[in-house]
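Given next, in structure tokens, is a single chain: the form predicted on its own.
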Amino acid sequence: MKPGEAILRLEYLSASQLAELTPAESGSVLGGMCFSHQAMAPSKLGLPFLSVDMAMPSSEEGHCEVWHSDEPLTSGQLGAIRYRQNETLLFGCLSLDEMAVNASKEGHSPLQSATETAYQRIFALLEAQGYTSLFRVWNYFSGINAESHHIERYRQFNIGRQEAFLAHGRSVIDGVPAACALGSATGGLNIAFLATRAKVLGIENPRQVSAYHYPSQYGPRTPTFARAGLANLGGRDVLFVSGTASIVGHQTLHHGDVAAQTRECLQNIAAVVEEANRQATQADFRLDQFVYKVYVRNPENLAQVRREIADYFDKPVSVVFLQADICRADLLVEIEASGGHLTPLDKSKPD
């Protein structure tokens, strides 16, 4: 790498901004997400991007995630998998018609269908291309707490889940990415992920249960995820804080207060950096210097939500708000943060 490149850095476009990308601009893109109603990708830049279908808040335009890499690139597919690479990292994503994939064993539903189907996918992908971790997927999918084939449809996502990893011969509990899973407005099954060929550490939150070792209240297959993913990426230390909420323990807290709630999503994502620092002595992460996206079950939460952030923090800090439905009925609010990577403040600044 040369000074001042990066092997991962953020950025956050409107659609619009994004749309107008030219090729040259466009060369360092690895791809990323588009949020907005009736969400809608720009096609034209051959680019991995999924398309996420959630209201905005009030009026603003919707976000595109953009994840850039500076190391050369090239695209592929595979399937319904889109994907840019490099040596060090890729970057693809996938969306799956829940009722177009067939139910191939007698009681699955089509949601643990396609869920299973796309992590197949997913694997046999990594596989092929020789990347030994998947370090952050982000699952999104209609109806995430409504009941269907007699079972709620984020439980219904986490068997299939849980059997593609099983399948692949892959641990449901070491080397887990960290991953997020949020209900969208509507659409089938998108996923997005970001793999690397470096080693990734799996990190825990010492005040909450691990979610893979969740009880069976939960559901018959406990989530596969850890709550942070710890990799170093060209010398420098990346750590992904997985969609983290109002639970200490397995406990869900503060029903129905939206502000407590959200001070407890901070205290809990301040465990796990601390936590990553302990794990990674070099890495001093420090949370004024995440990148967070905050997502909002209820519109009417938003002011409140912001201003708790605003106070936590003291200072302005990187964030992105979306509206959304989380994966317990009981929670008003989902944070996901990640840091290490630069953003173009960063790129800027000299070495």
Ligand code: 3EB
Contents of the next structure:
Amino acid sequence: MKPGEAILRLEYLSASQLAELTPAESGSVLGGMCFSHQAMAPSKLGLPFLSVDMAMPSSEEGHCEVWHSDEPLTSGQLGAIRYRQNETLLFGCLSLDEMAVNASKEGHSPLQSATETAYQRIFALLEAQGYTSLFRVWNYFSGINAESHHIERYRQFNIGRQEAFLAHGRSVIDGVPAACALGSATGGLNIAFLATRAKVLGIENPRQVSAYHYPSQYGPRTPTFARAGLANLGGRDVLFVSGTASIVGHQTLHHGDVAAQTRECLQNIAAVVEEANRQATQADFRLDQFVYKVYVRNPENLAQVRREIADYFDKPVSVVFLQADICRADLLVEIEASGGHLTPLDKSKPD
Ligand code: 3EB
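Show the form predicted in complex with ligand 3EB, please, the one above being the form predicted on its own.
Below is the entire complex, every chain and molecule, led by the chain shown above.
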């Protein structure tokens, strides 16, 4: 690898910057996600980009989260899944119209069926291509807190997700991916994922009950994700911290207080990163070198959330803000993070 290159590298672009990438610049693109409100899907032919309808809480154009890998890449498609892969990594994405997925089994909501179908297809692809570990999954669908079929849609999603893990003989505890699940403004089920042939270590948060052990008051099936995932990619330890909310134990803290919820999220992230540093062989992850994505339920809370984050760090960090519904009605903010891969912050300094 040359300086500035890596097995995994992240940049944020606007939709127009993404559209203007030269072939040389886009050659290393694995894929990514474009967040914008009721805008067109980016037409980067052959590249797996997930288009997610989310408003910006301020007057920004939108954000494309672009993942690169500086090892030769090839593209593929399997049914609805578009993907790019190399020796180490596979990034894929799919969008399913939940109404078009046949809810064949009695009592299954369309979203539950679509979720089960989506994850089954992802596992079939990974098994066929020999990617042993699902490292990180991003889940987006509309109306996450809405109720239908007598149950909240996030809970329908959790049933479908867990069913797919079980159908593929996978543990719903060991080896589960880091993840997030957020409400988009419109749209069906949108999923992006990063898988690897490297070994992935799931990290849990000592301050939180593991999501896969949540009590049944949060739904009939537990959420199938780890608090963080750690893998060594080409000699670098990379950490994905799942969507992290103001939850301690299994309970939501600070109802109605967005500033306190933001501080609790940051404390939770600090705790899981500390745990990752304990378990990692080489890594010494530093919170101020991470890249953050912040989902704010109410746009009018943006200034407060921004202030809490700025106050937490003693220097500027890389943060993107999006407006999204969070998977519990009482949660006002959720923060995800990643580190160890190259980031926009590294651009100026030598590798
Ligand atoms: C939580 O801790 C908050 O269902 O994939 C965070 C990260 C949350 C991932 C998921 C949900 C998910 O329970 C919600």
